[in-house]
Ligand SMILES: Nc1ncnc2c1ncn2[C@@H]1O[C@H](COP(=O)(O)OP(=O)(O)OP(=O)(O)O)[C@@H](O)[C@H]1O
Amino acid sequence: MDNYILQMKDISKSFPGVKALQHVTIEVRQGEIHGLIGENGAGKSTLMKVLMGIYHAEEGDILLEGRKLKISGPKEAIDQGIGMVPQELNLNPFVSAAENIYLGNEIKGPRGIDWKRTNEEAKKVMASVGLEINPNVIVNRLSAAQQQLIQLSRVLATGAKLLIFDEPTASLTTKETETLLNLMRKLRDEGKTIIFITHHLDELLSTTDRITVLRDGQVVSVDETSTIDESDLIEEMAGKKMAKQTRVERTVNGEEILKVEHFSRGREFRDINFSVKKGEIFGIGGLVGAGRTELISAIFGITRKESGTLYLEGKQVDIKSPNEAVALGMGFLPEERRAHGIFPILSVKENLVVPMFHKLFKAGKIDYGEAKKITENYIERISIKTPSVETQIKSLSGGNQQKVILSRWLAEGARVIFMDEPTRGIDVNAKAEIYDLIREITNDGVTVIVVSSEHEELMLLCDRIMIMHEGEQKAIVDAKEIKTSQDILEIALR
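Chain-only structure, as in the form predicted alone:
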């Protein structure tokens, strides 16, 4: 018999209007990296939250090393040796690395917390994951990759033998991602068992031993990784054969709508110059740290430029705040969708019409009937999957949340929309839907400016690409001239 460390048998979990998990069985072998994949909303994170005791299943059993468990909450899961590195880091940014690692698991002495031992043990556990930093450093001074390793160190410090990684590479550079994947292999070789959730199929195929695919809250396949390829996974996730994404050649003849001249802001970016046409998809690429997000944030008024001039439809404008940008016909989809893009506990309807409340305000109150009509129109128009307009947006998949944010700006009448990492944390099939939506709205005359760390995304989607490196503009190129990701890197680094 297989030596299973974890068996989740016949797990079912429902939310209002949604059957999130339907009789799911997953079995994880001792000492393997087990991939868990599926489209947004397939039930991956829900299943892991059941395992961690965050959600409670209506049916099914959990067995750890053959012992049946009733996990009532996260602390009980941790006590059983189960640890989770979540998709959204939950560190306290204002205290030290050591304090974060031992938060809730404090090392105590006769007079309270033993800080000397805490720092010594933190240093050891960080060294085990390749993080050589002062344990007293405040966490908000660390990079995203270092914070990810602090989160992992916290899990290891509890003595966890079963580790869950939920989209751990979403905010990492290519080099940082490879470092983390190598660390996962090292932990497996040391006897840990890992469940790895990611939308990056190449990461799954290069790292895992077996892969379970979920679709619509059910298990559709369990495969040895060595026996399958990317096209097999995509077909299993979607339930049908999916055409490979190819570049769509477009002709953009619109007049200039946005012009940026000599934009600078401290060390973030310097002397940036470009213009964009009506209906164009304009990409901004380069390595992480190039100043891309900082640039569009300054254009949109989230931060203030130090110098430079901005023209909208030929008229000089000075945007001092996002409210002014919205009033001028601009919209913004932020990189961190959950933190900055949605209001999690509000409904789909409220999230979609939030910039329009001033228009919906009639006779001293908001016209929610009109808000409902607008929302239903966009649910149908761009195929937003939601049980109803009143469903809390946090219950939707990442791809559908992104569609709601995009609808927000279309409903407001935005003519220029900035999209920062528009498909981060979105599965391969939802990506294709977002690409089609972007092409559709630009064909109707909306201008889209896309910032993306995925060079292939820029090559597939954009008409032109501005390549940046360390705050400098290196080139603006016709996207069809870029054949490989290496071409973008060579321009960025030359």
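Numbering follows the first chain given and starts at 1. The term rigid core refers to the most C-alpha atoms you can superpose between the two forms while keeping them within 1.5 Å. No experiment lies behind these values; they were computed from the predicted model shown. Compared with the form predicted together with the named molecule:
- Once both forms are fitted on their core, the CA shift for Glu294 between the two forms remains under 2 Å.
- Superposition on the rigid core between the two forms places the CA atom of Phe263 less than 2 Å from its counterpart.
- For Lys359, the Cα coordinates differ by 2 angstroms or more between the two forms after the core has been superposed.
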Given for the second form:
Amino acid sequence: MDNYILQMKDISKSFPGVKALQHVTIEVRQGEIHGLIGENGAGKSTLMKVLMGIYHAEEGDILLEGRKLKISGPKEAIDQGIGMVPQELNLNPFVSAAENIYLGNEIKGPRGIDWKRTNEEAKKVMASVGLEINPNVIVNRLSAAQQQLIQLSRVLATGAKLLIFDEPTASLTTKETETLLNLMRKLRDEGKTIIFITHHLDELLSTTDRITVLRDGQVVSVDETSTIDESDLIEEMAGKKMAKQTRVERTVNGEEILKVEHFSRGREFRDINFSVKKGEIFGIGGLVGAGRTELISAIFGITRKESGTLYLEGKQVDIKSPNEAVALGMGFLPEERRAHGIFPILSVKENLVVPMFHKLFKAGKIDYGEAKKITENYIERISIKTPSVETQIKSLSGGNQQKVILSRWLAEGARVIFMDEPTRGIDVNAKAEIYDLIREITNDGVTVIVVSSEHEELMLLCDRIMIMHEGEQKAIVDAKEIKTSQDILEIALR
Ligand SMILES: Nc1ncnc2c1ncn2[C@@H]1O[C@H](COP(=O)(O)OP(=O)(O)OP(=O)(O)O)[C@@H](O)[C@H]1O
Ligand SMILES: [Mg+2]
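Here we have the form predicted alone; I need the corresponding form predicted together with the named molecule.
Full assembly next; the chain just shown is listed first.
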């Protein structure tokens, strides 16, 4: 007999215009790491939010250790020993690590919150996940990986035995990812059960015991991990066979469009020199903390450099703000989508055409017909899953929000586009569509500069790659000379 800790049976959940889950059944064995995958918008996060009592299913049952549960809110889920590290972290950035860990689960003494014990206990939980920091540190001082561990500590502090990780590795470096995967294995060995959502198939194959695949709100398969491989998973997710992605060899003969000379700011980036051709896809790689985001932010005028010169089409330009950069024909896709990217309550269409408003003005009014056409084109091209162009962007799945923001800059008509981690959270098949689109606009003469922590992405997509490490430019290489991810690491560390 299978020993199931969790059974969700015949779960259905709809939103206006979307059947997010249709009769979904998922069974999770005690003590396993259970993978959950599917394309963007397949229903993974929704299923987990039903389990956490954040959403209420119209139909279906939830059984924990064979007992039928009625979960009407997160508090009940937590009381039952279920905890989630959500896709979009929900820490309070302005209070301490300890306070975040015990938020809603305060340790009380005779006179209110017992801070001494809160800090002591927080320190212990953090140590159990390998986080050796002062419990008093304010959370916005911590790196993405550390914040993730705070969120996990919060879950562990509630005594959860069933842990849900929704895309926990999306903003982690290769090394941090490896650490987190090891931590998940350790938690399993200690008797916890884990549900793990990720778009990185290699992570799933290396950590999970079994995998459930969702497609369009329905379960298409449940497999023992040892019996399947990457191409099986891709096929199950998409419902059809997909060709493996390969590099497209291109020759870029355009003239130099952008030249960066001696760019420096403190220790963040030092004496950076490169030039990019019209129509080129130029990658910037290295480990997180290499100074890549800082560098492109300074080029684009989001922050100031200390020294250095920038040339656009051979002419020296001094960009002091992002507005000036946009006026010169540049675009920027930021790394932190939620903080800098989206207007949550505006529609998909409005979010997509924001930087184009001035172009859409006709006879004193915005040409919404044109805006709709542009939006529909991208919905089709990179399979953005949304009930309509009028849907509020915040109700789209995480990956689909990212696709909208990306389309914004593809559609805007900029001549030089900077993209910081453009495909974070995007499923494998949609990635391929996005790469095709980037190749297409660059064939038409647009220049794209991509910062990516996914070495695979740089290798597949770029013409040349600049590799940085701790603020220094280590090399600029022809991307076809890079054969494995290890090559990039070696250059970064030499
Ligand atoms: N609050 C909401 N309001 C309306 N629609 C929603 C809401 N939450 C999710 N949806 C819709 O339900 C479907 C499933 O979304 P969900 O977030 O579960 O996808 P996902 O599999 O987690 O995708 P991703 O890989 O992009 O995170 C999508 O079509 C999404 O637009
Ligand atoms: Mg999701």
